[in-house]
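Encoded as structure tokens, the following chain is the form predicted alone, with no partner shown.
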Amino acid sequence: MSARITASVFTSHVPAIGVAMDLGKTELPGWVPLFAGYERAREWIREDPPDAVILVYNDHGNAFSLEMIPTFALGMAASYEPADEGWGPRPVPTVPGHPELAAHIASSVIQQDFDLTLVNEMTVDHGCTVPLSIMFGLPETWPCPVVPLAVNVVQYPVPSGRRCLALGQAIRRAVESFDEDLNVQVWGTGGMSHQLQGPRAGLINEKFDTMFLDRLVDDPVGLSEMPHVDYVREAGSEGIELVMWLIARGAMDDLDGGAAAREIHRHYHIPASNTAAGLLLLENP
């Protein structure tokens, strides 16, 4: 008996998506096409709900500041309160943790030579809570515990795509050695193409985003070699968040000789608050 990774979820974590849900605006004409694309994902996760989610995201200056930004920070706590990002915390439930699984992942991954920062207390911002809302809606309590993994994509240097893919592989090995029968999903969040400041503010590159989704499914190893300058040039300064999707992709079986991942659903919409929003579901056969 052991845990297993059954699927990966890849999704944008645009803060305005959470605001639209919190304020009951999802039926407004401008939001309907985006949220319609989430219905299949919510149906899928209801059919086979995970026992735990490892949620890869980036903090936006709430749990961490420029005084200290760890490259990879693993949440070890029993719970995580939604952060106040300047206009009050999102009106969503406290995020439940899974300290036992987190401790096991930490031990295994560090022994695989990844230097994780272990965080025993932190808040989680929209990078974590918006993906939960995308997949689960607005429940009174989140339906499963979460192990948050915060990745630095704010202060350069940021980790390479190759390093992120390898971390996903290490996480898969860690989960598979956890002595409990758990259905675990790994979620990679952030992106897609967007830039929030400077002369290129508002940049969206549909061609790049489509290429990224295609290669994420069919050529993740090759995609992991793409240099940071390509992300920034083609997808905008915040497009670098997409390297976090490679962690979730690395956790799939086919990256270690297993059967090819099965694509369940794909959704892409522009614009969502001046950004491109993507969603991809992959299952291990």
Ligand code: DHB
Second form
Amino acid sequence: MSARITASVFTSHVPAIGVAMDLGKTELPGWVPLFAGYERAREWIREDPPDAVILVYNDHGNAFSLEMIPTFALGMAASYEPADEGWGPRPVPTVPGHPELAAHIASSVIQQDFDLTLVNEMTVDHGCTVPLSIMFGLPETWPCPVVPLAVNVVQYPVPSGRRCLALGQAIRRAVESFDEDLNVQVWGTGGMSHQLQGPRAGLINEKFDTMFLDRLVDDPVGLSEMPHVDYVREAGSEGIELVMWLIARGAMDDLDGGAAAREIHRHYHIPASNTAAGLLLLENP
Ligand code: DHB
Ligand code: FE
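Rather than the form predicted alone that you just supplied, could I have the structure of the form predicted in complex with the named molecule?
All chains and molecules follow, beginning with the one already shown.
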């Protein structure tokens, strides 16, 4: 008996997507095509709901400030309140944690030589709550516990793609040695191409995003070699968030000698706010 990783989810976490849901505006013509692409994902997750989600995301100066920026911070808490990002916290449920699974992941992954920061108390911002809303809608309580893994993509230097993929592989080994029969998903969030400030604000690069999605599916190892400067040049300064998707990808069977991941659903929409919004679901065979 042990936990296993059954699937991975990759999605943008644009705050305006959460706001559109919170304010009941998803039926407005501008939003309809984006949300239409989420239907299949919500159906899929209802068919085989995870017992826990390891949610890889970045904090945007809310739980952490510029005073202290951990590279990889694992949430160990029993619950996480939505952060106040300046307009009050989102009206979504408290995010339940999974302290036992988190403690096991910490112990296993740190013994595999990754220096995680352990976080016993933090709030979670749109980076974490918007992906939950995309996949689960607006329930009264979130349907499963979450182990948040916050990655620094805010202040350089940020971790390399190679390091992120390897961390995913280490997380996989951790989950598979957890002594409980759990269906675990790993989610990678952020991206796709976007730049929110400076002379290139508004940058979107569909060609790059398509290449990124294709290679994430078929060539994750090659993609993990892509240097940061390519993300920033091609996908904008905030496009670097995409490096986090490699953590979730690294946790799939095929990165551990198993059969190829199966692509279940892909959705790409321009724009959500200033961002190219992407969604990809992969399942282990
Ligand atoms: C936007 C996108 C993000 O990923 C983010 O963290 C903040 C804002 C945007 O497009 O508005
Ligand atoms: Fe972001």
